[in-house]
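Single chain ahead, by itself, as structure tokens, in the form predicted on its own.
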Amino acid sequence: MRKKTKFIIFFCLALILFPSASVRAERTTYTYTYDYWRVERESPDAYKAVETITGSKLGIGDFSNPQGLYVRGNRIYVCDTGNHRIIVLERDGYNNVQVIDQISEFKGDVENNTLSQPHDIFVTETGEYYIADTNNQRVLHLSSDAQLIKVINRPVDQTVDEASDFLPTKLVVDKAGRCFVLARNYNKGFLQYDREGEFIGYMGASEVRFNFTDYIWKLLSTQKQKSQMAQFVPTEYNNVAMDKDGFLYATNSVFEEHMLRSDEAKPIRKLNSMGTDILVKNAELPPIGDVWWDNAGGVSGSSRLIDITVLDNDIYYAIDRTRGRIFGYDDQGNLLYAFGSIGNKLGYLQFPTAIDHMDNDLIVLDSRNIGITFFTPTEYGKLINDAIMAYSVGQYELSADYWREVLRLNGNYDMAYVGIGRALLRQEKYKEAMEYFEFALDDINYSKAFQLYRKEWIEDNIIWIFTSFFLIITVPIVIGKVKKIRREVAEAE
């Protein structure tokens, strides 16, 4: 509490002395993070860009407004939306990428067997394709050799206006064969289809938000006025990814900026099978991208996260369209590092549309520079990833060793102190863990370590505690009795 009180006092003084603190000069560093006080700290690079590949380099002509990206094994599937095709690439080794296939049409007994502005693709473990064939208003399920298996159409539901277009833009498929689809103008969350392609309902709708004054006005309005008003509908997601356990990670960039720090906006959500957001947020701030929103180079406003990918160690990466940055978070919602910016150099982005990963490498699709950029971990980034992976599989001592190596490269990295503290906590070294949590000003974990240390100390000293308690109670009584006897003896004499 005392640390939080100090923070509040510090924050208020900052607002008084520096009223424009939320508008800062553009950064000059590539990689950074935030400390306990939410001050931006320069960091060693966690990832480095190794290459940007374009359609021209691959010999298939320039991409046109590419929108979707999916990685399965060492293959990369690109939705070349403007050219109405899917490009299948294979990455062999460090940066050797070659074209394996181009899909612009498929075999099947349907009236139209060509793609029209596909926005997303999902590939199953058996190599089957699910394609959001957006302008044809359908989702295609194809075999690995592009044979039609089934067509998923507009949902049959009384709440859906039959006159509206069905424009699927993003999708994922779980191991049970259920398909989760995001469609433009559908504001009830994800459309769920079963293995047979039958619509079975919605999942994960955002909370409905409205202005109370508008609500009262709507109650008093005529039917004609009501029909002209905007409906109070949930906000839309803009992308979705699935982790190794089948949970959906969704991004949302439709919110008011003041809702970010209070966690009302929830730009990143982790949805279980019931559509409930179960994303863990144990950091001082929820995962929202940049904490401060500068106004430089014609760019202003908060981060707008437009896609996400999740590694096997539960680190997830979200990409920001506002400033072309990538934010990496651990499974507790702590920002590990952020890197990137808008620009024309290698490693900089212009208008990112999708992100995915191949092992620990990150792959980003950009629709403005019409290319795919590959990012690979540096020694520093690999140590962080390894530390988190070791902790997730129960190798706590090894995890602490990795974090100590991280501190060797960046002594001001709070997450390393927290990581060592958490590893020591798991090893039941509570007093040592408290010291590391104190370094990082981590009140929550410090309290946990202190409670366990206090419990351990009491258990180890319970005999002495009871002995001392017994002596405190009995010694005064015995002394009193002795004094009384002496007094009585003295009086008798």
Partner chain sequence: MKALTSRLISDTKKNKLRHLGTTLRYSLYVITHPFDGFWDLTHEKRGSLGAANVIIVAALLTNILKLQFSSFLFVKVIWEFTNLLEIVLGFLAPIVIGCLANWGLTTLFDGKGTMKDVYMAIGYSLTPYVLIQIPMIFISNLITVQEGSLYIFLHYLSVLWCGALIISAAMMIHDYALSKTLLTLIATVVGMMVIIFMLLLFFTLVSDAIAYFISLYKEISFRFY
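Show the other one: the form predicted together with its partner chain, since we just had the form predicted on its own.
The following holds one chain only.
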């Protein structure tokens, strides 16, 4: 009995002396990466949600089905599609957002001076607007004070049915004033318009895919049967963004799931001016969003990337409508982190429609919780960005230092091991570089380091190698000779 009380007292004392109340930071988003085996590994938060701003919070009435978002400088342009207006917001400092302007009509010499269901907006460096005025079947080019400059109309193209609607949904404009428009039911890629608003042609149509069995059927069927079949048509893009060099990043979500991992589906493409896909894919898997598509919470199927934004350091973020996640990739196509989920909390999304960035902050528009959510990089996210930035400008040692910091926060981060290994490789520390590459199971880089290490080792030990070779060959001969001589001597005696 006494023993027991003693024990209890001791236990209480221990509790007092070593308070074990764990201090845990509130998780804001759910962040993960994939390792070499494509196993999901939890990761520290790379971005945290700062605030969700709704229309009523701004005092201009709730948004209705907002579809488009554009950021230029510290201004945010939101297409409040259902309310037929464009809202211009200004963000100063951390989270102070104010309404600057609302555009719902413009001055100019056309029949209809109001917007109808605008789906997207682009703002040039000089502050001119390009607005996809979807239900009016036109793209408007307005000056910064809402004066009409020009109207871009349906393309003059014999192959398009005149009776069909021309519904421009997404657009970007390059520095030369060329306008690239995505329109619903146009499947030849981007509609390209020149400075004057003349239709030049199509760009970047994705190749036609067809099912082989369908193809056989089509070969065997009559003309009449063929006309009743579905046609093989190229897929449509669903969104577009332009990077700082003027390349177009397009997303598409029409594909069969089995095409994703083999890189046939190409949900993200980077198009050059010829319309060819030049996205760099040096990772184990192409950028496809989620790798495993588990069926949970009423959600199933692969990621459907519906918008993309490209930072100045060539990191791009694509947003997935299936699970409300944001995927960050570097310029080599490595997944940096994925975060977010479907839900009602801050930082969780319901039906994202657009994403854009302001410096390194991400801004996401959601049409179901009718708000704009701001994500800002955490220390961890900043370190990763810095490391990639330092590497891209050639400061390899600095980059390795950043990666070491990243590793301190997340030991499961394969890219950090590779990053440090690369820097060590450049410093000709092959042995250490090999260790780091082995952590990340990086065959190619490991082989590079190993080849150099092997060469160095052989050069250092060339004397010993030759000596041992020499000994192995000569010693038996000498021994044989000696024995022979001895035998001869013995015989002679």
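So that the term is clear: the rigid core is the largest set of C-alpha atoms that superpose within 1.5 Å between two forms. Positions refer to the first chain, counted from 1. Predicted model only: the values in this text are computed from it and were never measured.
Treating the chain as two rigid parts that move between the two forms, residue 460 and residue 402 fall in separate parts.
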